[in-house]
Each structure stands twice: as structure tokens, then as C-alpha cells.
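Given next, in C-alpha cells, is a single chain: the form predicted alone.
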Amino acid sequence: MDNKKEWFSEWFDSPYYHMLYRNRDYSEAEFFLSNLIHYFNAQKDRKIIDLACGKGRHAIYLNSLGYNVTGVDLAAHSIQEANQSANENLHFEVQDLRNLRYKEEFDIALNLFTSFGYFKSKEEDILVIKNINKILKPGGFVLIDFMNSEVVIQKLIEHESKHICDIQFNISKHVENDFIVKQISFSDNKIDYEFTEKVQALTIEDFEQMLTSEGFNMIKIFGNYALEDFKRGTSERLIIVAQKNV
């Protein structure tokens, strides 16, 4: 598998993608958290696994809590951050989520702030829901935070600048073969560069298909961070929670 001709692989491990994400609400993503803590009732003996983690700080939160956590992420550069505050209850490794090197360790995996559909084709999207039932114990639980893909496309914006750090990153946006798709132009030192985000437009309907037949039963269904319900055309995300069969 040739991860150089990902997008992802190039883009997240870039310092550029650190630069123009830099101030994502921090405050927000431990009140979801906090919040799913509270709605799995989760022991301080259960461990949480954080697929697609980038630099640990959700894994770093969750281990403040109290937790064992291990984070994984393809970025390599990304988990070297990660590790510099690792601990004998908190790990990360480089892993690819369709290749994840554990078996039944986990009682809860989390997929958070639209970590998926980033691959070419839903058989790639099963492979890694396949790799989540393995990485789970029986009965364990798997919640994957994902767009509202429906509520996304309807407010896309189609153009934008965003001037971070005196460089101006031109973003545009539109919709290509069931894909989201945000490219982001800028340059730095006289260099030009160009980087593509693509994500897949999946549905509740996806995902309860590839979650079903690969073993899981739908639990609950969110729509944003405070845990409410999920309405399709109003929505801001799609929160899911399934549970691996006995």
C-alpha cells in the first residue's frame, strides 16, 4: 500500500495543516468527551482506544481523566509529538486504521471529529470497521463522530481566504463524486503549494449498513457534542454508537 499517493498521508503530517487548523476549539472537544465519559459510564479500569488521533490531545485529556488510552495515527510526525507525553498508561504508535496490529485488547474505540471516509472506496471503510471489531473486546463499543454530511453540503462555502501566520491560504470548496472535497492553495518563502481534502459524503444510512454487517449493533444515534438527539436536516454532526457483538 502506497500511503505517499494518499492525500491524508502528506496533508496531516504537514505543518501546514497545523498552521491553518491551529485554533480548533479545545474547549469544545473536552466537553464532548466529558460528555461521552459520563454516557458510557466508563470505569477507570476500561481501555479506550483513539483511532486516527493526530498530535494525543483527546488521548492526553482522556489519560488525565484517569484512563489507559493508546492513540494511533498514520502521521508520523504527528505521533512523535504524542509520545513526548506518553506515560505507562498512555501510548501511541503509527498505525493505518486498515492495518491495526491488535486483537480484543479494547473496551471502547473513538473515531472522533470526522476521522473517516478519507479513503477512495467503502470497501476500504468496511476493512476498517472490520479492524474495529477486531481490536474490541466482546460487547465492546466503537463511536465514530462524523459529519453531517447532508447539513455540510447545504451551508458549503464555496470560496474563502484565511490569512494565519502572513500566509494566506485560498480554500474552496465543492461536491465530486459523493466526496466533500476542500482544496487549499497558498505560498510560503516564494513556494507555491496545493493540498486536496477529500471525504466521503456518507449517511446514517452508510454507516448503519457497513456497522451491521460487520457485526455491531446501532445503539444511539447523536447529533452534536452535548449528546443530543440526531436530526438529519438540522443536525450539526452524526455521532454514532454501536456495540461489537457478544
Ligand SMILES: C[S@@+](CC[C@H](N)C(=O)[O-])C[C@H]1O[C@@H](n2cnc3c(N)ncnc32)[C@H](O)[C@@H]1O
Given for the second form:
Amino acid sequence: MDNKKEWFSEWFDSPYYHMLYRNRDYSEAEFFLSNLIHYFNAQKDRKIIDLACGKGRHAIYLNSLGYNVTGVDLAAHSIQEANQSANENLHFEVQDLRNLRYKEEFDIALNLFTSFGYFKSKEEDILVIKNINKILKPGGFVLIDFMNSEVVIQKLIEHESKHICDIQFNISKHVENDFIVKQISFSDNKIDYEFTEKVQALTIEDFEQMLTSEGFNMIKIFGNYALEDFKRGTSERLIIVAQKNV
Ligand SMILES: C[S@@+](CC[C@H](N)C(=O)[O-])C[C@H]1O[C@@H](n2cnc3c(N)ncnc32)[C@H](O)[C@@H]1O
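Beyond the form predicted alone, can we have the form predicted in complex with the ligand?
To see the whole picture, the full complex is given below, headed by that same chain.
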């Protein structure tokens, strides 16, 4: 890692990220997770970790259902806000997915809403998968909720503007060296800002390769938050469930 700040440590910790994505809210989280809990038939004594939890919208809901939940994220401001909801069964910590400080503690690890594929190198992706393996109990489950890159690329809108909270966000997107690049520019209080999101266009095969080579079995692939089956050419999401080998 070089000393220059990585794009994801700045953008996701800025208030503008939360403005732009404000429709990714608690009701979306509740809809998805109530379907998942039903699918996993998860007993209330299961320990769950939300990896890259943001402000904790999923973790807070899971805890309200009675689960013991930990959320970790790199963004200090998001964790500060999430911590306002903390209790004896709901903990939040600033941690980097590349350096998780747990060992065989959790039954279920969640990585939700495209919180993977930000790094420059595949080695760092693999490091995250290795860490997920390390923090799960034998037989534990991981669920990765990623975009369906193929459909995102098919439907890519090159330029668009969004007017949110009195700010005009100008957004342009393109594909560059297997990354989906989104440039976001806007002015606020007469200051110009520019942020760039760069997410690897990972496919089902990429995840399958990483997970199976790091001690997981592929269990199920869903294509949306209603948990319908994944269809390569049309599904919105690529939601992978894998189980750590016993
Ligand atoms: C698209 S947001 C999703 C947040 C949350 N899962 C949600 O659905 O609201 C991606 C999150 O990944 C976090 N993140 C990015 N790189 C990370 C890293 N290396 N370690 C931990 N968290 C990271 C960001 O800070 C951000 O909160």
C-alpha cells in the first residue's frame, strides 16, 4: 500500500457519499435481511459480523431481531454514527477488511451492497477472503452481495446529473481495465469537489475461484434482494452464499 489515500477511505467517509446514496436506506436493508434470515433459518444464538457495515443499517436491524452483531468499517465517521445504536449485543469498530482482528468467532459473515473489489490488486481481494475464513467458525457462512457487473456494464449510463439536497451531482461512468469507474463532481458552498469510485468488474467465476481456493464451498447464488435465482444476463445483483469447510 502506498501512502496516498485510497479512494474508498475518503469517498465513503464523506457526507456527500451518504447524500448521493440516500435511497439505499433502512427499508431496503430490512427487506433483504428478513428474506435472508428466513433463508438461513438462523437461530438467535448465531453471531453475525457485517464487514464494511457503513453506518450499520443492516447490523442495527439484525440486532433488533435479537442477534449478536458486530459491524466493522474503515470509515471512522460512519462507525461513530453507528455506535450511537451500540448495545451489549451490537458492537461497531473501525477495522480494515485486510486486517481483521478476530479468530473463529462468527457463524455468519456478511459483506453487503458492493463492499468488495475496491483494491488495485487481486492479492488484496484474496487477503479479504482469507480473513473472512479466519474469523468464521468451521462450517460458518459468508454472504457477499455484489453488483452483477455484466448487467451494470450493459446498462452503463455514460453521463447523468442528480439534484439532491440542493447539490447538482454530475456523474460519468466508464469501464477501464476491468474496473467500473464512476466520476462524481459537484460544487457545494462554492467549493468544487471530485470523487472517483473504482470497482473491479468481478464475475461469478472470479468469486467462485477465490472462495473455493480459500477453503469455502459455494452454496447458493441469488440475483436480487427478493432472493430470486441469479440469471447472468438480467439479474441486478450477484449474491453469493458460501460455507467454510469444516
Ligand atoms: C457501498 S458502501 C456499503 C456500506 C454498507 N454495507 C451499506 O450497505 O450501507 C461500502 C463500504 O465499504 C467500506 N470499506 C471500503 N473499503 C474498506 C476496507 N478496506 N475495510 C473496511 N471497510 C471498507 C466503506 O467505508 C463503505 O462504508
